[in-house]
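One chain comes next, on its own, written as structure tokens: the form predicted alone.
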Amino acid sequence: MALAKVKQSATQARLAGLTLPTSGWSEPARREALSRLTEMGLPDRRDEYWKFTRPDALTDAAAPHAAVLNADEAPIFDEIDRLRIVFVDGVFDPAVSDDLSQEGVTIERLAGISGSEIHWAKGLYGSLEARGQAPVQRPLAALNTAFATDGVVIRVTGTPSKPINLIYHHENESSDAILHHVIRVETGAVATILENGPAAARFNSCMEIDIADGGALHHVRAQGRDHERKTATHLFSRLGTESVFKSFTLTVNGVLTRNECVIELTGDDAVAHVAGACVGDGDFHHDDTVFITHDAVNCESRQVFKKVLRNGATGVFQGKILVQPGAQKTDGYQISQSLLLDDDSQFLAKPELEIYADDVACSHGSTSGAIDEEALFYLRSRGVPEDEATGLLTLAFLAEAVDEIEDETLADDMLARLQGWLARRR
């Protein structure tokens, strides 16, 4: 009871600073949202969930403050021709966009269509939120659903010719951003959607992805290196017959970061593998968290996910696969391990498998451990140089997350990016 009311008094206050969009085709949904977020409470650290990491920063009323980081490094995916969606502390910002259209592809903004009565959209927006809260509470992202005011709702109908970009600036030091996005990949479409940025002092995203039969969605995530910020992310995919989604997340810095991942495989021969390698130093606190349900037959799925920890620096994993009755054939995946260079690094872990069906093939494993000492002596013995020993075997570490993107360009981008922070803190 004591607990109940310390989460309401904080609800309370959070919403007190919030207000509710009413009007349009995504008021209901919004509005369910808010019962959902009143009901449960914001999270709290003695919440089964939450007991690895605090969510005060993730849930004061005021927006915490977290320094604007000047970059001396490209912007990641510059190279690559993508169709550019820029926002600016969690609003859009159409004069360093690019055109929104695209062929095989319908992109909107969910400010300005959310004052319509009608859209495509209306039986999606929140719909895959609300399936995931059960069986954990996930109020952040119900938090998300009710107030997020802008983000984009993008339907792919064929194969666009280039990757989408969403890219997240921070320009304001106490900036809070609230961004929801909504996508449909219609049967037999294709399409690429990469993320970037810090986005904001605090950011609470949420992605709604449903893939119906025979479609694929590539989902490749760069979180920004504003090392102040606090971020809540929330992906929500469901999938349908012989349908994949893959995602990739890096994680290089970043004082609080939680990335929680729920999937639904509903249609028989579904892929989804998610994928995530993170770098930290210091006050660094990165919290990954999938729930993947197979409710269908011959799916298989994997989590494969790499966290380096040094000078204090905190990683958590919390996965899960639940099979349920039926879902025959099912090949789930899971792997999390840590590297800590040091003794001061901690990694937890709490890795779940919950099986209601005969025929499967599922396995779970959790390693922490430090540089093997007998590769290190190898490479030294050939005149390789201490650190750049750790940072040759490091990389080789982070390999196995980094492969799960099919796009060699893609991953070879994102091994430069850990070589790079590896060579900034030799």
Given for the second form:
Amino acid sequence: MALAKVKQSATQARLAGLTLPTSGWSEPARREALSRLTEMGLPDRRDEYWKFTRPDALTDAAAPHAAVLNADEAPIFDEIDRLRIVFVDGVFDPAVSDDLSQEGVTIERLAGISGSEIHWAKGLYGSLEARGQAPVQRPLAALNTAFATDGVVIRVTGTPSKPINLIYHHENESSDAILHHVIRVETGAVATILENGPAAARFNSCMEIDIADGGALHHVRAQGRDHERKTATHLFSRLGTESVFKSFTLTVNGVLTRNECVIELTGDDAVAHVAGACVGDGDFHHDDTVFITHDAVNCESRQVFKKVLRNGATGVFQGKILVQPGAQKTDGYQISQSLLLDDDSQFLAKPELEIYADDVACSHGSTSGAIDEEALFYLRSRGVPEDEATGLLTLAFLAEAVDEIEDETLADDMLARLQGWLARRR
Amino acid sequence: MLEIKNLHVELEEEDKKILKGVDLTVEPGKVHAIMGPNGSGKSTLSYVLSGRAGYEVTQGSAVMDGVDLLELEPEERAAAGLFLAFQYPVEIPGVGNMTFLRTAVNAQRKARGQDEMSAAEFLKVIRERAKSLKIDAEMLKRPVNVGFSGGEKKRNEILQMAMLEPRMCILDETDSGLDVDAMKLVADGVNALRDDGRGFLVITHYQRLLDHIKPDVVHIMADGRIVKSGGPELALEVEHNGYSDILSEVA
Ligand SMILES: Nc1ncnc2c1ncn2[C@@H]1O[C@H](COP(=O)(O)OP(=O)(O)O)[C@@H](O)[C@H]1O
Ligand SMILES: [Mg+2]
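What would the structure be for the form predicted in complex with the partner chain, given that what you showed me was the form predicted alone?
Below is the whole assembly, all chains and molecules, this chain first.
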């Protein structure tokens, strides 16, 4: 089907400002991504998949403007011994980054290695993104593969002693960053990836994660508090036999966040958990879009998403579990819940199950509600002031998502950020 | 210490009168019991005193230690020393019992201009008081009332009361659903708190509880009013003859 004229010209307008990096092994993958993109066109608000979230600010040719937040709290993950890789407005900053060499893992910069002709990541770069384009199109991810200016390429072969922390600073009010990361977890290897920061005024991020048999990847991410930033992220993950992928995302503030997570369970007995907690006020708009495909026997997937919305904020959840023929003994669970702190806020949810195997246990639930008045009165009758009681109940609501993080130190850090938001009321 | 005068209460949502002129005074150091048939307005009275939303006071007053309770927020009433042991304690998923209690104790202390209790001190006190109510460490860690049995919930109410050390305690059918042993624990908990400065209002259906918590005054409530007051013998009369004799006598 030919692309609609408007879509075509919008896409061309965006592409006009971008240059495809043309050197080295990633070039063919980038060219393929570009042709995928021109075929699909960038999303617009008529697209079904963007029914609840207007993509304009993510697709506009002109880079948007976003004020830079002056940090008023300790940086996230500060307490944790980690390997820091810092990008400022999407540009790698070696001065504040750690040495990339570490036991059990090789870490390279995408921009640093793209000149070489042969690289292990050659077959992987853009491949999970390409697989993730069906049955639903994800044009912003194709745009990312084609035009990413940098990122990291990580191969985990053992068990690195420290988490790898990708830190994204935002310093320029009109920066437009596109980063693409590729992670390969080899057989039996285990690693933790942390991400934090707003990254840029507009940030398009894509992470492809390929986990071999028996491998495990833990991913914990905190998106920056710079309220005016616009962010589109994609996580593509493929899981081999008995492998594990666990991802958690914290979002505090942001006028536009679209987090897509696309997971394929391709080996038997694999486990994938994705969770998110977000809190927002006013023109906050946050969209979690998840697509999990079960294509092997006895796999478990779990989605736990919690949103606290206030003063007219909007939360979106689109989550799908697809169970392919033969994916017997699938255990699929999905819950998305919002706590609306007033009548102006809204939660739009589209939970979906599509099942082609008969011996599966899948459940999904979505709820949206106000603070439990009974619980609030109970707390107040014990002397807890209304504000504090509301805070306790709000935190309790979010904690169910934060509890999905295995590492307690990380979970505590996430809870502290949420407490900070409640205390600041922003 | 608690003075209720001609209290009239309606539901906010619908045109329904529930309390139709309640008069009741509880003196410091005394235990007053309220008995009465289901639906007579006993829980409503306890809710209105503690400040639950949904009720409209159309006439009358409720004053505690000279302070107009009806003007205060629920948390202010608590800080002023009022405590209600709920007939149906509320479950709060995600909030640990211990966190809840410490938050409550410290919020009240703060409201009264006192220093917060240190974590160590709090732990010491709660352990000791929980033990006498046979509440184990596990129960203190669990979310408030979630997965508690009926008896555990009621014991938890008494633990809260013991920790908050209120001046005026209202117990709304704390005995219902308890077996004899559990009731004894609860009664012991209440009796341990009895002193010259503290008042109690014990709402119950049964004489049973009053065998353990000896009341000074017994009131019979029916259709939104106190229809008869007397000594402990009034509770025995209810036990033997039910409410019908008393109600027909006052009708
Ligand atoms: N929130 C409410 N909504 C509707 N009816 C209520 C409400 N609260 C109390 N009532 C009614 O008021 C009357 C008194 O109830 P309650 O105070 O619970 O009585 P008791 O505790 O003596 O059994 C009952 O008829 C009850 O149905
Ligand atoms: Mg009652």
